[in-house]
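In the form predicted on its own, a lone chain appears below as structure tokens.
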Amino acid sequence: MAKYDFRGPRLFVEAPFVAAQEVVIEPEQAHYLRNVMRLADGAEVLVFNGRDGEWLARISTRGKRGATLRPERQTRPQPEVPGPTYAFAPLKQARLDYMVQKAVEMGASRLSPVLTQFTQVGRLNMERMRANAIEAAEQCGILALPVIDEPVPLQRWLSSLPGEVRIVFCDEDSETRSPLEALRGVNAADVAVLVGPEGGFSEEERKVLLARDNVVRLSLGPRVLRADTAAVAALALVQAVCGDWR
């Protein structure tokens, strides 16, 4: 049997969580889990806000729309360790959820636009790169959100980075070798993926990039990736080599 039974409701709510402490849920919400899902009172639900773990809620209907969660007790505890940062160029909006969906899926605690020299969009929706971000982990039993910054120039993003952060960069002209001796030694929840955008980094941000410390130069593999394909690559060799996949 699977450990985890993705059969039943599961919402992310934005209250903390208190066991018998009814919680208020958003009209959509409640339209989901009354009409859509069709539950009735008492039904079971499992909730998570990112901090308190998930826990066991049963729903209560409120007039002819609305709905409260009442919490029982703690599924699973909030996880410590955090993830990798994913920094990527912003992309064309269908390819932008999809790698949103995938790189909160893949574990990344923090997603963070940087704008390059060749970066084609400028302009982010960030309340729906949020929106993204929630429904993959209501679907994939993630317990944690990432953080989601403002877009910043490349540069900006690189001065604030902390000294002990070691930047995973993601060249498509980096010689191939084994990802495995690219990153040993490399703890994934110290690391920053930095994958560029579809016409690649500019040899004058090449040369910033290689100039600093802490900077691992990864290869992808022989084939050229779609930025989005990339950072399901990127993140997947991280969580293998020196993440939660060990």
Given for the second form:
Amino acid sequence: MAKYDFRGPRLFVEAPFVAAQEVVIEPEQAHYLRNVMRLADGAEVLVFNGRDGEWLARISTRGKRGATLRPERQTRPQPEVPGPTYAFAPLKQARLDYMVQKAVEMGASRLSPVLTQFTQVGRLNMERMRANAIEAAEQCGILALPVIDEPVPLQRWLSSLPGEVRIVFCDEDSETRSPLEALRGVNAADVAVLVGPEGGFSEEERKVLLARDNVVRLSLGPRVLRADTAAVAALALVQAVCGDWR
Ligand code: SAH
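Output the form predicted in complex with S-adenosyl-L-homocysteine (SAH) next; the form predicted on its own has already been displayed.
Okay, now the whole complex, with that chain kicking things off.
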């Protein structure tokens, strides 16, 4: 059996959870529980809001289409240790949807879109990114929803980083060397994994990044990976070597 129930109906709800204090849910959530999951009054639903852990709640239908949820008890605490930041050059829609979902499943605590020289995407749909993050969390029973930053140019992102953050720079031009060695002594909670766009990083960006003392250059092997593949590979290495997979 898995560590927790990720099969039952699970819903992200914006409200704070207090035992027995009913929460009105969105019409489309009411529709999902009543008509798709066909839950009757009193049925159990697991809810999370990204702050109060996971709670068991019971549904009450309201009128023809509404519903409320009454939290009963906390079933899992909110995880304390924040996961790594995932900083990325935005990709085109379908790959970006995929990448956001994978970053959440891999335990990223912050998603930071970074505009690099070869980034091919202009406007970012923040609502869509948030919806993808919530969907991945609901499907996998993840309680810590990542903070999603507004996109900023690479230089501004670099200068805004707190001093203790180590940038794990996924460099497609790096010679192949052990990622385990490169990540030794790093703490995932202080890591910002950085992955470039479809066109990779420019020479200028590489020079700026490698000149910084808070940068760990990471090779993801002898082949060039697609950016969305690199996201999963890099986050898996960080979580396995210095994160919550240990
Ligand atoms: N043209 C492909 C690959 C572009 S490289 C695409 O369309 O996605 C995209 C980013 O993935 C790079 O900037 C780098 O951050 C990461 N990456 C890919 N292969 C890598 C490797 N072997 N080592 C380190 N990072 C890699």
